[in-house]
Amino acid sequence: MTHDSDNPLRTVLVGLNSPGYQSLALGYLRAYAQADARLAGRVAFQTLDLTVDVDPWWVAYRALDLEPDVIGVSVTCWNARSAFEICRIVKQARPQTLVVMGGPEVGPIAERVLERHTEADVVVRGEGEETFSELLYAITRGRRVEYVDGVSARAADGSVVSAQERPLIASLDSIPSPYLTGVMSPVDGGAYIESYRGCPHHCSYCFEGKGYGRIRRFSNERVAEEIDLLATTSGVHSFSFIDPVFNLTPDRLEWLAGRLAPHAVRGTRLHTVEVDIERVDDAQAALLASAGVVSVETGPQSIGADALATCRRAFNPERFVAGVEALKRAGISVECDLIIGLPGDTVKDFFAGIEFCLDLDPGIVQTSTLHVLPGTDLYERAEELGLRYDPEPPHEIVSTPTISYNDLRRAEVRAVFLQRQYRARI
């Protein structure tokens, strides 16, 4: 695209979130780009942090009213249909606007997205902060965007071109905090801290471990500043961490608990952090309680041996039970998650998992249906494993070699009934 260098590049970032939440990903993008001295005075930002239940035509109206030169949309499997519709409307109404998409729904299959969705001009692959900033710089300098590392784009002749991969950001502290910079204002219950990227596990149905590979951490000083800001913001009584494993190491858990404990004493709470429950004993449970943790989320996802092996997920039932009991003694509610439709599982395996979890009386038993997400191991091995799933987002499983479509639907209905019974009982 060409840009009039006499005027700032009007850039609108659009997030479609669950009600009550904000897009931390867009906060990172904007904070990083605004800190780039090359873009100072050349780019003007607006963020529309909206909810996924808002009419896409209304979202497009809000975006178009800002007359964007560039619109950036964060796309997940849950908001993808709305996101594509918004971009399609924007492109029809304002063809000169450059439509940029990023996020886990589009990044792993960037070329396919560009071939299927003519409303998209650019897809940012993988970690977006540095790539998006470089993309904006290229536009302000009149350079061809398809040559920006980490980008797939539609070239002038209409062909889809992918530049080389961009390495992961070496120092996460180089990404300014959206909260500390004022790009985002904390909201009660909807504010999140990310203290590291990556995951120690490599479950086949999840993008986290594969998407980021090795674990990289924000410094303790950075995390401490964010904790103190969120915990002392007026009206914020609870927040959370988006880390895949909150109790990643004993030393880290002890440090976090020590940092959070003074705020917990004053009433600040952490809601639903994810833990590796098989590592939890009474000492860890006490640390979690002192940090203000009121609820945790954990597996087992399945207790079926075939599904666990296929999905490369470990499960030790004795240690799992011990972890739940330790947390209950500490007064912490446990959400046990199970997935319907994992390859290798039968309906019998799934309900054995529900029975296992209900017998623990953890506080919450939650079930969800498998989504075969782009970039995951299951997505790449779907044909080999005989998985049939909806090619359109959110890519829900249709059938597996061991569970038919009808059996999946019946299992879902019965699972909802059992969950309601359990909630009513407690």
The other form holds:
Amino acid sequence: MTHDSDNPLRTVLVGLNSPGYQSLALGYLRAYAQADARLAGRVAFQTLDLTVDVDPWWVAYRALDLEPDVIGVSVTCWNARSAFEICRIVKQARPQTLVVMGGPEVGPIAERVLERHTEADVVVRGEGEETFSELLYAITRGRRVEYVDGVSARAADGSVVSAQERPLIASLDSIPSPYLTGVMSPVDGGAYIESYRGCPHHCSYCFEGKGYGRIRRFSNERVAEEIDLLATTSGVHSFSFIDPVFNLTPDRLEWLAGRLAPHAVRGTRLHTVEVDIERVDDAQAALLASAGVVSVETGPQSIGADALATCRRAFNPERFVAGVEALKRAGISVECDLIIGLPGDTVKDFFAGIEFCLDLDPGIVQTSTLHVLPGTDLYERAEELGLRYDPEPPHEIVSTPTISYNDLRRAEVRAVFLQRQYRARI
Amino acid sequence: MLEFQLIEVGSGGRASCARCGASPEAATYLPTEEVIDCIRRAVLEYRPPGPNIRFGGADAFGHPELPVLVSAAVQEGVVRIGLETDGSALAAGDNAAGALHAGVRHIHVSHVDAAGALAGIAAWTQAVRAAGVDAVATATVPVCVHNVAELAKAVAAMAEAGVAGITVDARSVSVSAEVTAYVVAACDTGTVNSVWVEVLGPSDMLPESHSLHRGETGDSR
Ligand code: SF4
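Please supply the coordinates for the form predicted in complex with the partner chain, as a counterpart to the form predicted alone shown previously.
Okay, now the whole complex, with that chain kicking things off.
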């Protein structure tokens, strides 16, 4: 695209979130780009942080009102249908707008997305902050976008091309905090802190352990500043951490608890942090309680031996039970999650999992249906494993060699019934 | 999976199909103290998660001191309290809201008189919405030759009224291709309406394709 360099590049970022939440991903993109001196005065940002249930035509209306030169949309399996519709309308109404998509739903299958969706001009692959800034810089300099590392785009002849991979950001602290820079204002219950990227586990159905590879941390100073800011923001009584494993190491948990405890004493609460429950003992549970943690989320996702092996998940029932009991003793509610439709699981395995969880009386038992997500190991091995799933997002499982389509639907209905029964208590 | 201990508040008085010819004997109710003793025993013996109890045996709303019983259950630490009813008493006055307020979270309706059952489930659903709490209605449909052809219709109507799960009690009908077809239709109607249908009866009542709907015991909910 060509850009009139006398005017700043109007860049509109669109997030389609669950109700009550904001897009941390867009906050990072904007904070990083705004800190790029090369873009100062050349790019003007607007963020539309909306909920996924807003009519795509109205989202497009709001975006088009801003007459964007570039529209960047963060796409997950949950908002993809809406996101594509918005981009389609924007492209029709304003063909000169460059439509940039990024996020876990499109990054891993960038070329396929560009081939199927003519409304998309550029797909940012993988970690987006640096790539998006470089992309904006290329536009402001009148350079072709398809040469920017980490993007896939359409070349001059219309063919879809991918520039080379961009290495992961070496120092996460080089990404300014969206909260500390004022790019995002924390909202009660909907603000998240990310203290590291990557996951020590490699569950086959999740891109977390695959997409980001090794674990990279934000510095303690940075995390401490974010904690202090969120906890002292007027009206914010609770927030959470987006980290895949909150109790990543004992030292880190102790450090976090120490930083959070003074705020917890004044009433700040942490909700639904994810923990590796098999590492939780009374000492860890006490640390979590002192940090203000009121609820945690954990597996087991399945207790079936075949599914666990296929999905590369470890599960030790005794340690799992001990972890739940320790948390309950500390007054922390546990959400046990189970997935229906994992390869290797039968319906019987799935309900044995529910029974296992119910017997623990953890507080919440939550079931969900498998989504075969782009970028995950299961997505790549779907054919080999005989997984049939909806090719359209959110890629819900249709059948497996061990569970038919109809039995999956029946199991879902029964599982929801059991969850409702369990939740219905004084 | 989630066990409820049945606490009998009395016996008799339960309606059954009028065309089957059986007329119900009058309900009799147990003394309050006797029922409270049963609650205390149930609290000592439960298997987690719980303790969960269901007042039944006769329509729970017929017990003259039901509020005392519910309050005793709350005080004894019961976390899930259920009531069995034919539905009509639940629909009367503020009974649904009152039961919820007292701590009842599970209503189990016997679908014999369809109008009463549906009115009760609907009143409960409305009260639950208004109170903004988690609570469920379940139902049992005792199947006989006179209502088997209407099973799917009954499931659809209860689904619309807000029921979460239904037990189709087909233990007193003989298996035939026709009966099986009706029961299968009831299961499928439940599934497409997000209502779980469990069937009690001989295992050949349901084809293998619907084996997930086979209930384990008659008293699991
Ligand atoms: S499911 Fe959780 S533990 Fe497993 S790889 Fe993903 S984030 Fe890590």
